[in-house]
Each structure stands twice: as structure tokens, then as C-alpha cells.
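The chain that follows stands alone, in the form predicted alone, written as C-alpha cells.
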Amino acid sequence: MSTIPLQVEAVSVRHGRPWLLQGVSFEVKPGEVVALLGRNGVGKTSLLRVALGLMPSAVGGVRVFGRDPWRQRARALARVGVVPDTPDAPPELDARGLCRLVAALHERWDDTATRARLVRFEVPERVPFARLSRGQKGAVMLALALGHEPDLLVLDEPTLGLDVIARDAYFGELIAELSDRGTAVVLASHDLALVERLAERAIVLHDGAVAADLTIDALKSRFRQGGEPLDLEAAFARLALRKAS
């Protein structure tokens, strides 16, 4: 099979009569780190949810290490790890319930690791996931999805309502782990002061399509102001901003 973790091929989708995406093509690289931008409504979740087999594209199709995810599903994700826009678990089951719930659908499973992920984040194991905060949930679903060393990792607003503290630990721990392994990573975010973090190159979806496809610092440079460079905020605005005129 394909070596490539994600190639999304003319994927278009459409909700109702509108098209929500048309013609949106890109591939993420076996070991990088690629944002999906784009202002609410654009259609990220949509795509994440065509890569991830949950929906299928009206054209054009998605392909997770040379498999189709919504046919193969359960193949094509095995060596994918997903958080999603809403921490979503088994909210009766506590964290040491879960990790043996999920460690089940896996060849592989490193207990050990996952735990003392848990540990890191301060989440109890014996209180269940309905009565975790939300910085916990959060927490919980990141050391789930990596509880089988994924080569794909696809993060849907992970940070999400997190509080500073929270936040900072989330990618702390995301950083050390992707330094350590070189998964690939598919995230869309808002935030992205966080991005322009972890990402080295960013996908702006604008209007049902790819208005850019540029490393962040290509980004960033394609906008200067005075000469230099804006950050990855100001070149965002400016290129919706564009887009919109």
C-alpha cells in the first residue's frame, strides 16, 4: 500500500443545493505538519469527516496510506489517530475504561506511554469522562489517539475551550511527540498563534476551494508590511480579506 498518509483528490461536497467544497486537492507527506485554515463555515470539518470515512465526497475521492476510507474504512484508519472538534467518549467509562476500551481495536498499544500522558495532563483515572472539564476531555482524547503510535494524526479544533495553562500543555505534549516519531498531522484550527507553532505549511480553503497552499513562512511573506514579514494572523486576515473583495 501507498506510503503517503492523506491525498485528497477533486473532493467536492455539497450540502442541499450549494456546493460547500469544489475541486479541493492536496497530499500531506509521510513525517509533515499541514494546517487547514479557512474561516467557520468554509468546510474543514466537512473535509476531515470525507478523510476519515464518515461521510462520503459527491466527487473526486480520498485515499489514507493508498486506501479509501469510505469503503475500507477500518483498514484505511488503523494507523490513524483522531481528536475531534468535541471530546466524545463513553461518558460512564473513567480513563483507565477507556484506554482498555480502545486499546482493543489496535494490534498495537503502548499502555505505558498512554498513562503517563494521562499523569501529565493531571487527569484523574477513576472519575468518568461526563464529569471531566473540558482541558481533561481534551486530554484524554489526545492520549487516546495516540495510544497506538499513529503515523497520521488528524486534530479537529483540538484546543478548543481550553483554558492558557491547558492549551499550552496540549501542544507541549503534541510537539514532544511528534519530534520523537514524525507523524504526519492534519489540523484545523482557529488558533493560530498555535499553528504557526506546530505547522510548516498551511492549506487556506476560501469559498468552497484552495485560495493557497504555502509553508507558513511562505505565507507569512507573501503579505509584508514595511518589508517584513507579517505573522500567521495578519496574513490570514489579509488573504480572506483579498479573497472576499
The other form holds:
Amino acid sequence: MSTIPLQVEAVSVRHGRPWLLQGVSFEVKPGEVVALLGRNGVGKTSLLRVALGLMPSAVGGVRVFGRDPWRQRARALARVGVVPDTPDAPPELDARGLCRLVAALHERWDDTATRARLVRFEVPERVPFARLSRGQKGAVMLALALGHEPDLLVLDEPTLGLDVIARDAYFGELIAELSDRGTAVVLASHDLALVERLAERAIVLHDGAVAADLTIDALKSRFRQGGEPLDLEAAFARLALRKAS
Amino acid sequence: MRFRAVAAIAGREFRERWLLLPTALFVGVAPVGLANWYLPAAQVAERDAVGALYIVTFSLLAAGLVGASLAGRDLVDRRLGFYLARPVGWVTLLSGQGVAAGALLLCAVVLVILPSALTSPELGSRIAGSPLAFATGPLAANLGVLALVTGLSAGLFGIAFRVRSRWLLVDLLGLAVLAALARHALLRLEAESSYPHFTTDHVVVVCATAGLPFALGLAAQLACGRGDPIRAHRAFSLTVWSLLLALGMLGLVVLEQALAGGIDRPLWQSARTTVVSPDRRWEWVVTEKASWLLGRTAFLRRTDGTRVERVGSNWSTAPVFSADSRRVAWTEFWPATGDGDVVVVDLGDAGFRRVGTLPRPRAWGQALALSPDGAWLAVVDVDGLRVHALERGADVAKLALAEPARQVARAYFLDADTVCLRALPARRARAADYRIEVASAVVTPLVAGAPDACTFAVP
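Could you switch over to the form predicted in complex with its partner chain, since the one displayed so far is the form predicted alone?
Following is the full complex, with the preceding chain placed first.
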């Protein structure tokens, strides 16, 4: 079995007649944190869906640890943790019930570590998921995604709607996870502060193709103002505007 | 497929819809309780019919709701939903949901049936043992199959509706055209029902056979999430409806050819019951083979083979002919509801016509008798005798037996005015025979086998 967490090879996706993505290729190596950037509707979530075996690519293919997620979804995703953009779990279950349910869906599960994470996030164990705050729901999603000690973590807009404190707790947990286990991460986000703190490499999608595949520092230093490199937000805006024009 | 994951998903899906179970129990209790509230105790049959109606309606409604809520938005929307964010294959996910739906429906059907079955032994025995009028096997088993088909259909249409598939309109149009074709075929069969080998059974079987691959194929395509649901729906709508409609048209052509060509197959070889009229011109035949949807089938046939009439698509008792062979009477009944009719048909040269129907006698073990000229019909049940003038459509006499009978073994007209009958009294093992003069309303108990004119051939 391949040790490369994610290989995207010339993936093209179409929604109806127009192509949404065309010939997108990249690779995520073990322990690497890659940010997937792009404007709304550029195809970030569609690319993640293809990577997670939820839809097929029209052309090209994806390999997750060497397996085709469309054909071997369960095996391909066995070492993958996913945090969706919208926290979604059975509303009547509390954190304990969710842990039990998710544990049954995975081959391996570290219940102690998951409970410890939930305690660190200050998530009440006995409150149904539906009655948790937005930040607590996001924390539960992250804890559940990390419970089986994944080697690849896919985060789709994980901090959407989180306040500053919840976001800091989120960062802390992620950074601890990355430093402890060297998990590879694919992060699709508009939260460039989060990206700048976590990611070492950025893949910028524009017009259905990869517009840039650079380290964060290279991306920032590519756009300078008064001889100084721009911050990531300004660099991304500059790149997007240039491509649009 | 991992069984632990299947069990976890099934348990979760079951728990999410647990409210269905107390609802089923309430609905199960309600028909008997409510019916007892507003129906007199004597109207047990009505109460049980209400109960059966509640049970069937609720079960199918529950199946539709459960089916429509399964397969869920995750599958349709392709979002990173709860299950789809885990290493769960499509087969595991659908198996878990399917197990939950099956268990939920099974529990709901049992809970809705149980109170009525326990409080009304007659309804209980019908549910457990009686076939539906249109399907063999116990009512409960048929209900299970119907619930399964309803749930599957609701799930499929739920997916198609969720993805806003315009091909739903094609489905509805195809369904309407197919229904129109089926209706036309049924009317033609009704009008030209001289060829019993081509009955409505075949139409139903053809539709069901064609519908099954349609449902399974659509289920596989839509629910398994392979490809775009709308494109899958389009492919199936186009292929299946064009195939079904072509088959339907072909079926109509074959039907017309059969009706016009006079193909007559030896159905009689498989006759289960045969009764011949006194003049040997007519033969009553009940086919051996139970049809899939319509139960056993009864025919009246001229023994020279020139005419065959399908007279009963449901369950029928053996008929009695009048001595002049001009009329024949039998009882048709619907076991699922306990309803039934006594049917009288005129076999005269003028034509084959139904003279009239009367409500079925109250309990089993009834006997029928036609007067020698076929003018009167005697209907005997455990309470007594009712003589009905068929031409006038009114009762001539109602006479009680000396003691209530638990079964009536046989009855016949001795002459135009006298009925003899043998009954098994409720409290004695020995049969009691009666001679009844209708005009004078005299009921005379006889000694069985007495050397008068009223001697019974059947002990």
C-alpha cells in the first residue's frame, strides 16, 4: 500500500455541461499541510468530494494511500479524518453517544484520547449535539475526526462561524496533533489567518485549474509592496485579481 | 461490508424514528377501542373491518414515510455528511439503513396488529391465517410485502424528488399511460370474458414482472450513489417506460388476437372442484391453481365447450343447481373482511345473467338450496332458514330451528314448498333433521333416516 496520503492526477470534474475543474494535479506527502485556496465556486469542495469518493471525476483519478476512493471508499478512507464545513451529526446524540457510534464505524478508535480532547474543548458530555453551540459542534467534529488517529486530515472550512476563542482552541488542537503524529492535512478554507498559521504549502485554484502551487512563503514573496513581501491575504487577493483580469 | 458498522448505522437509524412504534401501538389499540365505543356489540364484523382498514392503512403509510426518509439527503446532496465523512462504503451504509427500515416496519406492523388480534380473535385469526382476496398467503405476510414495496418506491421517488429530477414528470406520464392501457385491457376482458385462460391475473403478473426490474434497477442506480442521480433517473425513465409501454401495447395486441381467435386451452384439466348441473349441460369448475393476486378462480362452462363464463375471481363455495338446471347459486366471500354474497345466476337460453345477490349468512356452515323451478332460494345458517323469492327480491319466510345449530350440513327442496335440512346442534353430537313447510311456516323435527320422503343422502 502506498504511503502517499493523497495523489490527484489530472482530475476534471463537470457539473452539467461546463467544466468545473480541468486537469488538476497535485500530491500531498506524509506530514505535509496543504491549503486549498480559491474563490467561492472555484471547485474546492468538489475536489474534496472526489478525493473522498463521494463523486467520480470525469477524467483523471485520485488515490488516497494508493487506493481509489470511488471504488474502495471504506478502505481508502480508513486512515482519513474529515471535518465537514457544516457540523453534522445525529442531533439527539450527546458527545458520548457520538463517540460510541463513530467508534463502531472505524477499525481502530482511541476513546481515551477523544474524551480528553472533548474535555479540553470544554464540550459537555451529556448535552445532545443539537443543543451545542456552533463552536462546540465544530470541536466535536474535530475530536471525532481525530479519534481514529488519521494519517490524513481533510478540513473543509473548519472554522466557519467560530469565534476567536473557539478558533484558538481549534488551532491549538490541530497544531498539537500535527506535531505529535505528523498527520498530513488538506485544508480548504477562506480563513487565511488559519492557513498562514498551519499550512506550509498552498494550492490556488482559479478557473478550474491550478493557478499556483507554492509554499506559503514563496506565495507571499511572489507579491511585494515596497520591497516587502505581502501577507497571505493580500498576496492571495493580488493573485486572484491578476488571474481574473 | 462490516457488520459492526451495519449494526451501528441500523441502531442509529432505528432510534431516530422510534416514535413510530408508540404511534403504531396507539393506532393498533384505537380501531378496537373506538369501534367498541360507537358500534353495537352485534356488529363485530364491521368492527373487525374497521380494524383491518386501520391496520393496512397505517402500515402502508408508515412504510411510505420510512422509505422516503431513508437513503437520505447525504446520498442525494453528496455533502460531507455524518456517515459520508467516515470510512463507510455505500453497501454498508445502505445495508444499515435497510436493516433499520425493515426492523422498524416489522415492529410497527406487529404493534399495530397485535392489540386488534388479541382483543378480536376472529380478526386475529384472519390476519394470521387468511389470505387476502387478491393474494394468497396470510394477510400479515401480504402486508409485509406491500409495506416493503411501498417503502422502496417511496425511497426512490424521495430521491428523485430531492434532486428535482424533471424525469419524474415522465414517470408520472408513463404511469398514467400504463394505467390507461391496463384499464383498457381490463374492460376488454370484462366485455369478452369468454376465454378464461387469459384473465386479469396475467395483466397483473406482466405489470409486476416488468415493474420489479424497474424498481431494483432504479434503486441500484439512484440509491447506491453511482453517478449523477438525475442522469441515472433519465436513463431509467427513458428505457424502462419505453420498454413497458411497448410491452403494454404488445400485450393489447396479443389480447385482441386471443379474444378474436378463440384460443381455448384445457383449463379443466386442472379443475379442483367440479359440479355438474342435473341436465348435464353446465359444469361449475374451480381451478386448482391459485392465482397470484386474485385467488382461486371459478368458472361456469357448458359441457359441450361452447361457452365459458368466469363467475368468481375470489373465494367461492360449491354451488347448488335448481332441479330444472335453470339457475345456480353459490356463496362468494372475502376472507380478509368477512364480507360475502350469495350469488344467483340464471342459466337460461336467453342469456347468462346475475339474478341477484344476498348478504352472506352470518356464520360458516351455511347451506343453500334452490327450489325445483329456481324461483326460491333457501339460505340456511345457524339460526334458521330464510327463503327468498328471487323474482320479487323479497323474503318469503324466516323460520327458526328448534335449537341453534353449530353447523348446517345440507339443505334441499323436497318439492316446491318443502325444505329439508340437516343441522348439527350446538349442544349435541347427533345431527338433527328438519322438514320445513315454507307456506305454512311449519318446522317439523325428524328422526334422521326416517322412512318418509325426507331422507338424507349425506350423513
